[in-house]
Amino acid sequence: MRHEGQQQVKIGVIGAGPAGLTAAYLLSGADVDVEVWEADPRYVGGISRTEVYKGFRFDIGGHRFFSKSKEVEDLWSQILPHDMLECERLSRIYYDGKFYSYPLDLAEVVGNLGKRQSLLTVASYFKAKLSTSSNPDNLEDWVTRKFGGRLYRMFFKSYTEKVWGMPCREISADWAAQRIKGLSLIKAARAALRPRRQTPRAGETGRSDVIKSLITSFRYPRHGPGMLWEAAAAAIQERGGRLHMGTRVQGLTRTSAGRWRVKLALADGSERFQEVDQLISSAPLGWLVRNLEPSLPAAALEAAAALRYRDFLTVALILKSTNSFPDNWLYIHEPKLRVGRIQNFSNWSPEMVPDPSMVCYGMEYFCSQTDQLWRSTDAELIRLATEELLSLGLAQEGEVVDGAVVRQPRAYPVYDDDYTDRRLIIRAALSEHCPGLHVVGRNGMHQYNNQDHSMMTAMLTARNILAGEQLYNVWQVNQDADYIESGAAGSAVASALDQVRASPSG
């Protein structure tokens, strides 16, 4: 991309996850000079990568390929046109020694709970509708109003507190509103009573009305999500873009000429500097703010320091067994067990497992880097995961023959009470002091959403760069990867900007 009378514009991209690679893929396709820096020496895809251990492939969490955005679905098809499988969804909740289908099966719920408990659950729902605020500000009140206190305690409280490591009353209602958008007890019951039907594909009538939590099918790359991002990375390089693996960004300086000078640490231990005209960052927002020169005002630095993240462990257990559970994944609502979710990777794609007489389960643990769980050895984690799998009755003694551990720091931005105000302050500071710096994606914007949302923020950022002007405000992309025109959010940012301007320099 060249502006008239100028040299080709150079764009730097921090991170080769879904957001960073989407932006680089689109820009390189428009003949823009692109450099991508990825700290991982081996894998692209970020948290959407596919790890490989002795031929067994596994995700860092399961990644469904479903979006209400036709643009996103079309881009997936363009990048990986021949290797996307159609998967029927099956997921269940384990609670009090029993499994519950999700979406709900009313006959199963009544059968598991009994008629008396089922009637009390319905009564609890109507009581909550009468007694709770219509504008709840925390997750516990939000879910209770939607489902009633009994279902909240059975099917939400334990799992959610495992994920976030804090009481549900301290978690912002924003998280529930985004992750469980449109779903309530009444809608779940209606979905359970309707005949099961295929989820509409991209462009089909009714797709925009589908509740993501209730979709019955999705697409999935035959070798896992990393297959798609590996294809995207290859296409970027074929178009002349450069991808630098094992290269960590250590600092960003705004030069007097208005460019960005990037300090890089290479895999061989050496350092180098590179200048770009504009910069796209999918790195954690808190890290970004702390590593900018000149420093942002103190209010932004304080807001960035207070942003929190939740870390994540996957223990992939390999079993010699042909009698695996039928689900794609299970939610474990059992407070006595540390595991939060279990993936069955061969039920996502048979090609994730090299030997049909074997299975591979992803035992998922949510924690913080200061926790003993995170500091445990791989052998200790494999032993814990094996014991918990046996206690659930999902394996027999002696079936687990091997395992591998993957630690994922900063997997989930935390939606605590003050995260919205902190993001507004940072947004205002970046807008005021960092022209030519674009933030995209889950960690880049400190917004816990799916990969289609991350991709849409990158798609709109690429359009802005190609147009040479700010056509879209990427902060207005919602959880369904839809672009929402600015409204009340604009005044909130203006207020935050006043606060930043009144703040001393950092």
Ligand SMILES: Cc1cc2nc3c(=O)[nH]c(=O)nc-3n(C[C@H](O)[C@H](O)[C@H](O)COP(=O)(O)OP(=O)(O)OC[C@H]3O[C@@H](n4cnc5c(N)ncnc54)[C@H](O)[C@@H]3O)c2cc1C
The other form holds:
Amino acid sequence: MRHEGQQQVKIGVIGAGPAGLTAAYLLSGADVDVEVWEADPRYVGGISRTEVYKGFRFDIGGHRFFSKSKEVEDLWSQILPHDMLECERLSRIYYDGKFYSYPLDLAEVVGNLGKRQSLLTVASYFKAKLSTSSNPDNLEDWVTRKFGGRLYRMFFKSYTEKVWGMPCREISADWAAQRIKGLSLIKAARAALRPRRQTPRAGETGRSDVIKSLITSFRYPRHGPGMLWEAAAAAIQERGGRLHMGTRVQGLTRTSAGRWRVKLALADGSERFQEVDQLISSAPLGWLVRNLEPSLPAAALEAAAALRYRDFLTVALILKSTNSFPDNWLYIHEPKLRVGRIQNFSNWSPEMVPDPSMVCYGMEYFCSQTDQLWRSTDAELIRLATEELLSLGLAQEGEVVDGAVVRQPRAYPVYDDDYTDRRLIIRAALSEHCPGLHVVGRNGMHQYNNQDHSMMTAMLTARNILAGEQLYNVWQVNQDADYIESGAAGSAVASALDQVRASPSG
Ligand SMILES: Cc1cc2nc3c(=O)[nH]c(=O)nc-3n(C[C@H](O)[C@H](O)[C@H](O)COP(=O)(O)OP(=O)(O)OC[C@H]3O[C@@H](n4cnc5c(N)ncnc54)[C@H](O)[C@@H]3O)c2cc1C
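Having seen the form predicted on its own, could you now give me the structure of the form predicted in complex with the named molecule?
Once more the chain from above appears, this time first in line as the rest of the complex follows.
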């Protein structure tokens, strides 16, 4: 790709996560000169990487590959044609000492709750449906009005408050609208009335008992999500793109010639500068705005400084056991326990563990870097995770033989009351003052994106760059993510890419 009468256009990409690598993959495939800088010295894939500890592989949260966009699904197949497994989802909710299948199984709910509690739950649901109150602005009101107070307290409150570290009343209703909009109790109930699946108990292998139509299925690379991103990185380099690991971008200066001068900190402690024609950034939006020269207007700097994140840590526990629970993951709604979710990685792919007589559980803790939990030593965290696993009855004394801790800062962009206004201010400032700078991805746009939407922002950005004009409004991606949970009830939704294409850019 060349501008008229000029040398080949050079594009710099900050970050080798799904968004950065997707942009680099597509641009290098179109013969564009691409350079990618990744701060991590070892792993590509960003939050979607796969960590390896003594041959055990684990994700930063289990990563499902599922998209309503055929283009994204096709791209995954193209990047990793032979190594994607088809997985049936099996996950349950642990609440008040009992396990509940998800999608909900009505007979099981009634069995667990008893008839009286079940009737009260149904009554609270219909009471909420009959309510005529105005649009809710916080998560508690949004969920209560949609599902009733009892279901809210059973299946939303405790887990959601663990994830966000704040009361549901302080979480914007936008989050619910984006993440659980399509979840309909009627659809779930209808699905539940179809032939029942036999929910296996801990210790049973169970997967062949499962009636497939009730399960959301997804794809998963046999060595975890990092496998796909390693393949993307290799393809980019085969196409002539350059990937620099252990290279942190420290600052960006717009030159008088309208190019971007990038300050790089290398793994050996040295610094380097490099100039590119256009930049794609998947680094956190707040960081980006603070590190631009010339500086953006004060309102944008203030907005950037106020963007908040939620952090996350995984304690990978390694057990000598063949008696593992059958689910891919469990949601732990029990408020007395700190753990929020437990992954069983060998149920995602048997190749995630090097020895079939061992299992690896990802004990997931949602926290903030200021919390005592985050600052605990690895040994303390492994001890806590082991105690919590034992208290749930998911392991026997002496079975946990080893563990590893991975801390993930800025895992979740926080949707507080003002985040939309802040994004608008930053977006306007970038558009006015930073031509040739494109923001993509999850933290890059401060948008709660999964891999597919993170990739879509990059796909559209690559198309805009190749076309030399703003064909697509990248900020429009993922204003509608109802497939995430409603897929369980079999909803079909049109491609999000088509929606974005139809809307005017801006
Ligand atoms: C617990 C959890 C579970 C999830 N589960 C799923 C799932 O099941 N399915 C799914 O599709 N998605 C899932 N996601 C979302 C998925 O992880 C993200 O959508 C995706 O990784 C975002 O890609 P990205 O490229 O935008 O950002 P990131 O993955 O954050 O990658 C950004 C990269 O940029 C690098 N970087 C940042 N700053 C700099 C700098 N200054 N210089 C150089 N490099 C820099 C980082 O090191 C990182 O590698 C999950 C996320 C979490 C937290």
